[in-house]
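Given as structure tokens, the chain that follows is alone and in the form predicted alone.
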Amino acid sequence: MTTPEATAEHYDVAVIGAGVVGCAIARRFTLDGARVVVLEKAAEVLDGASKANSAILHTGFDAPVGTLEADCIRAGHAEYREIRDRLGLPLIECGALVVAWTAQEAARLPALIETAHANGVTDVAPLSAAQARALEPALGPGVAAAFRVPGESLIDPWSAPHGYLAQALLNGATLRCEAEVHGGVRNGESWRLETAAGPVSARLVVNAAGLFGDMVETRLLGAATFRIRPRKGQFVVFDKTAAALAGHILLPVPTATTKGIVVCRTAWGNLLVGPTAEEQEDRTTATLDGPTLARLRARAEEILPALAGHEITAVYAGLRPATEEKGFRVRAEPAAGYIAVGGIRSTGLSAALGLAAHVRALWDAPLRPIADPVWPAMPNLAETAERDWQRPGNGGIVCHCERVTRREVEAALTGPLAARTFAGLKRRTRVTMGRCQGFGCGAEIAGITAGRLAVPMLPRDGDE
């Protein structure tokens, strides 16, 4: 990780924002031969919209036909499948059931299947209520009809972007955290960006600042062409004992504004319910509220009645960077050396690699791709493959709920993409994210990380 510099170091491309989309864009430009810097305002990567999502790799079956979003999801889905073995990224190919619970919802299924076919997802199959129940015996009463989407899958929402950025860094890119962009000036062929970590010069600026994309655009161009309207999503996580209740990702019939409440397993063996879709003005705080979480649980127990006998181990909320329009807000200004990548909502995880390829194509500067790039091997945290606790020499298990070893924690604290905050360490290892939420291992983790995080777990002597 580069330390701030007093003078402006020059790059080909400055990517503003280290969320999943920014990480994928940095990887694409780096592999294509550009000298890249990633500028992140937070102390840690994936600290904005990308820190909370439903961890589904979508096919794009229900995306608006003919849109950039549909194209990028399709391309991103394909590239993830192409590169995941080389990066060591998990893929749980469970498929999804889109379930109609009323006659009115059932009447909309044929149109959704037509949309899937138009989006190139031709293997969807309509199901009667009895056929859906045969595939998912734990479904509650009231199923009217369904269809199956075989290509919908579960992934680790954090190891993927960590892998994208790690590959960029190992092949020459630079990451600067705590580097909020305060402004910039275009001088001839280059930008000079003023950041909290010092000045940066770049030929091209890619604004992938997520929840702050419109503010960054205003700081650089004087005005923004879109407005971020944060959309909060609250989630409930059931204990691992509940995961066996759902083999497929259980999707509702989507509405014009949201994909609705999803019930699915996670790559780590839990059962997830959410998200809600709540508009708010606050761009940084996603609060939880009891009545909404209670409604989520109640809806989950209508979908899978046996959930009533299982415990909830965690709840969380995230913010999606929605805008005044539904589609992605991607725009290039070649003369200004500027590309905006805004309005990337819940499909960003699936579309990230496709968006990266699209953004690269918007910049016609000649580059020489790296002939033999380095491929990092990301640590596996998914329950569907061998974990580190099953291998010798791991230093012992530190977090027994999630079976995280000392070796995994130590590895996450080293290297070009070392964890800089406790939240970052959790996303890299899952320590303290199990049913005890750190009660059993918090003190040991604090000891291991002492003096090694930019933001310590425990206050230091002299801290207020």
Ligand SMILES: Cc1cc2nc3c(=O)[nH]c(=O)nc-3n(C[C@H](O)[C@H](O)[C@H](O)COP(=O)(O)OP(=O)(O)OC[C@H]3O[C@@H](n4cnc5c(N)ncnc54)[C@H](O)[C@@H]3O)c2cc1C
Given for the second form:
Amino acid sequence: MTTPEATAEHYDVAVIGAGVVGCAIARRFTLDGARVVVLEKAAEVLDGASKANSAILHTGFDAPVGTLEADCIRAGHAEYREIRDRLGLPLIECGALVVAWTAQEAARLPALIETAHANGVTDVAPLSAAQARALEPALGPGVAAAFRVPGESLIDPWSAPHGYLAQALLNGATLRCEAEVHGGVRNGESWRLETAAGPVSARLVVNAAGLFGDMVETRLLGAATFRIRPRKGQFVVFDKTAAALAGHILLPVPTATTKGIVVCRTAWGNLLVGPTAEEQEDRTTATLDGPTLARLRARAEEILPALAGHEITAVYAGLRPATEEKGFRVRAEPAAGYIAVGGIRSTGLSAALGLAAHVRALWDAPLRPIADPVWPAMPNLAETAERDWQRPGNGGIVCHCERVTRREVEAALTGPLAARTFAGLKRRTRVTMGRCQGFGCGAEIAGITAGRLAVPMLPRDGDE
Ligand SMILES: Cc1cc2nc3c(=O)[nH]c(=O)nc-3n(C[C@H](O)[C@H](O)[C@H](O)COP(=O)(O)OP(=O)(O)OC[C@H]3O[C@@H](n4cnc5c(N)ncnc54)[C@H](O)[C@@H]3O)c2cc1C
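What I would like now is the form predicted together with the named molecule, since the data block earlier showed the form predicted alone; can you produce it?
The complete assembly is shown below, putting the previous chain first.
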């Protein structure tokens, strides 16, 4: 319990929410010289929309032209490529094929190529059905036409935001988990926020609360300018044996409401099919349902018939923080020390660094950038580079399906961004994400983590 008399810690910038957007914003302000605190209501970071996505680093080729979203994807994509070596982040430059399966879809491809050009993605190339099939021999019958987008890439959904936040923390930012923001008042030049972890004061508040962005805005300003309408996406993950069936990210022709069902590899070497786009009221629970998963599998087998012989490793679902409008909902009131970054529904992983630069530019307070910032090296989890199990002195393999070592688990439990929950450990190491889903290694991991997680590991923890 906090009391009105409790003394507030003072910061330049309070970022509400440690999703990928909040992590990128915290990094930007910290590197630019601000004293930053990140306030996260969950026990662990990346606990909202950012815990489950398709992990595509989009070019923005199909974004609505001239929008903030298009600008932020372009800038975010460029900055990711610029910094990823220094942070040790993966980039699988496989490109995408946008595949038309009917004559009507094929008729829409020229307009999509025009949109790509208008978005500055000029290297897209139209392909005949035969050319598409030459690039992707496992494609099923019925391809009408396609085009290739070389810049669409795959990344690791979690190492990137962890890297952004780790860099912020190593350069002076503070992270408070279990610090739900309940409300706040603006007194003169600064806010006093009431949080579950005590009061915090800051000159600028950035609301990056994702699926709860509108509720946080109401708590701070009395009313919200947007309303979150969660949109669920379910996925099926095929075994690693299936990954060889698709070199490119296989995209359908998008519609006005969804990018559609994608088939692509993952950084972990699996093959992913999804996501669906299902509106719901619930902001926290993304349930899976058998008929929808069966439909996803059936669609995947139409796209790649050879998938029929492959096993499924896992299924999962995520929630997009969609709103009643399509675009990003950035509300900036610099004089009131408030910026909301809402409605970052389906491209936030790609756009986060661009959004962070945009938000920084909206606040004109003079700051002195850190001259020589520390760059953390994130552990590599992707199959495209050397893994820890291939190096000596790793303490042996703990999770045999995903080849995660004891040294990786120990490392994830230490440092400024140590895992605080079992789900957090999973996102930092890949433990229990393989075929056995923790059946084989659960007991050993529970032993290693005993007494070291804020939320202890439960046998057969069901988090994705
Ligand atoms: C199915 C699916 C597929 C996707 N595929 C892709 C893709 O391939 N490429 C891509 O670029 N993007 C993709 N996305 C989009 C991307 O995942 C989202 O845009 C992004 O995760 C949104 O992040 P966020 O930080 O805005 O929100 P969140 O991740 O929800 O973060 C908000 C944080 O705020 C915290 N919070 C909430 N209320 C409070 C409070 N009162 N006090 C303190 N903290 C609070 C929450 O706990 C949460 O951690 C996909 C999304 C989904 C769901």
